[in-house]
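The data below hold one chain only, encoded as structure tokens and taken in the form predicted on its own.
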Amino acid sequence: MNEKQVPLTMAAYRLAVLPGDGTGREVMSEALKLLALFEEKSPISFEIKHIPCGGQYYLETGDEWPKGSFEYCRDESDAILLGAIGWPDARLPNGDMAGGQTILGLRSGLRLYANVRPVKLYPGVMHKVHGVHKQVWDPKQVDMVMIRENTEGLYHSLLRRMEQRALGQKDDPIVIEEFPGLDGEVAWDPRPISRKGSERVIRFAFDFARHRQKKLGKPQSITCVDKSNVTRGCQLFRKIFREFSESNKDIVTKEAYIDAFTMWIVRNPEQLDVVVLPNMFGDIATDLASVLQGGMGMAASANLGPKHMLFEPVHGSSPKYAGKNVVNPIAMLQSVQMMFEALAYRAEDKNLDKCADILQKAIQSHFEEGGIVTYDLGGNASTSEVGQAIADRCEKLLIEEFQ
């Protein structure tokens, strides 16, 4: 799980909130209204810090966020989160997306090495299969958490500029490389994986297998899914898994590669617990098992690291339905649930593990009960409807916890 080593000493959680794009600034709105009604009626308190970011800010001001905002991040939040980052036409003079910086500037610059996206059916969701609504799967089926490596691999390049980019520094020198047996233009991106990284990550996946192994009360595995039969860098990673599994005898462990793992995923998904993956392949298979859990809309993701952690919902900013209020907010809800959950377990703050458990317990029971939902999941619910459903049933719960 999350490192402790970094305790919070401020009565208020430092939270920088990022809207981003399109629909990310929608269900912002939501997440705003969660927590104002978690500081209303529990011992908890924010101090929160607007960072306007994203594709649309970099085309009305030519900057993808204020100036100061990374080192804001950096220096003086306890936890960032995040809507979505992406707009049409919005690219950088070379031709990266513009408000990368912020998503992956952070992710490469706070060291946020692992990305954590539980796959969780609650009871009540339908699934849209061949255009029908329709529980296809249990919910005791599918309960697993996918964690991906978030630094390294395919992105790597990316990430480095990004980074580069939101410290105000130049962009690392190209190297132009020959392959043999390819004739006229060739563009290509280095995929590195290195033991460091690998470690860190798998090391991050026992220990969480750890603690959802005492948390549940069962057993859990950890399944490695790579491209080991053919990639030297996943035989890397494949390598120093095998070495974790030896001496931690405790946590079944399970070994796929990408292509037959993703017949896995939709075909048992009850034989999966805990999953780790290099970054490419994570981001990925990730946006395939949100289809377990009734798509996108769900998909809930903390990116943590030694000292920073940053969540979002998986989904991106949708720009045709932007303005709309009509996309689901359940993903940024739940982001904020983790939020509040990993802020709990390093400052160790029982006041806020209950709300981490308060605002699980009402998103569950807002399924459960046949509770409103958006398009996505058969509904005709409006964004703000849904969370102030979730509100509403947060607000019973607090008061009855804290009043």
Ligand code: GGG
Contents of the next structure:
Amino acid sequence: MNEKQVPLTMAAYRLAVLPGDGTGREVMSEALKLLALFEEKSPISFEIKHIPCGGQYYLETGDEWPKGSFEYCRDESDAILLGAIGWPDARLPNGDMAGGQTILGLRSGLRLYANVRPVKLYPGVMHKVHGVHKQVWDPKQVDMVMIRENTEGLYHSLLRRMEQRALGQKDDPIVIEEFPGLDGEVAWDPRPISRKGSERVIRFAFDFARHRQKKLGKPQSITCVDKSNVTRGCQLFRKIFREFSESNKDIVTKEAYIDAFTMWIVRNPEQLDVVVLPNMFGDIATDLASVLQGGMGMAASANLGPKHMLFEPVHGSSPKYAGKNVVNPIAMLQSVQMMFEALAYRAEDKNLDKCADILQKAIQSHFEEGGIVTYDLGGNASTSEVGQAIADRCEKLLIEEFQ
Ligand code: GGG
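Counterpart to the form predicted on its own, namely the form predicted together with the named molecule:
Now the complete complex, all chains and molecules, led by this one.
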């Protein structure tokens, strides 16, 4: 045994850390402090590879990330932790977002088909359904997980271009089609939805609901959200959802059109458990749903595939707040918690599972006990002060558990 009581054969988890742009860098600093603490106070070790990337990096260097970064993430990391991507005026010569190669190239190139976005209101957090400063929703009523299809749909052509760039390949040729009835300049994005792509994310949603059922000790429904009254891709998505419903009778299933669903999220969140949606609808619905959990500063996510996983806050780089040390780091820290949980599950690592519980407990108790919060939650604490407050709670719990 070494100093930390780690069996010498125990390998460190290999993490690729991509802070990206703007406030992504600030919230990532808090995540790194937390990782260092867990390394020091628990038997878990990390081997961290820092990869600069994003629109700002592109403006500085002409590249979206250093050569070999995609290959590192694909071949040499156990998990990827991403801050945020996107910077004003950072565009590739073809007009695509600079930095997209990292976030979208990885989602597509590593087949990260399930984008898991929990929407949970912690006791002590004000949701943002206001105008009136009054709590409409009881935290017990807001606890759902949205699962966004992550590799096709309306994002397909951009995802593909970004994957091709990441692999150093040429873009697919652009196919020009005629649109009868439309005059002048036309721009369009195809929205392919495949059986295979739908089956894998819907299967994931059923497995996830079953897992949550066991964990929470109560039934979990799955709601399929689409626009199958209008679009063919959604008709296929819903057809496949119904096939799964037929053969998974232990799970209650519901269906909704995305337009009506946007009302449903805000009016009756207590009726939603697991929700599965095509790519763009999932992107939009989760921003809306974040209002129920206190805003984007609280929204964490996991991008999961057959072999790889990437964790990131749902929010972007917030250029307006960049460099000010004011944004909420919780979405990032909660993404680290999701990473601990997922890595522990895949590696069957009981110690890392304990670390996931500790971080969860630290975040939950911080809000329950009225801990300091950033401006978005009505406080005036800085990013680093909130990060430190969570780290202090973790430290106490780590000492109780491991020393
Ligand atoms: N951390 C999330 C982030 O950086 N988002 C920027 C972005 O462009 N995301 C694309 C998407 O999720 O649709």
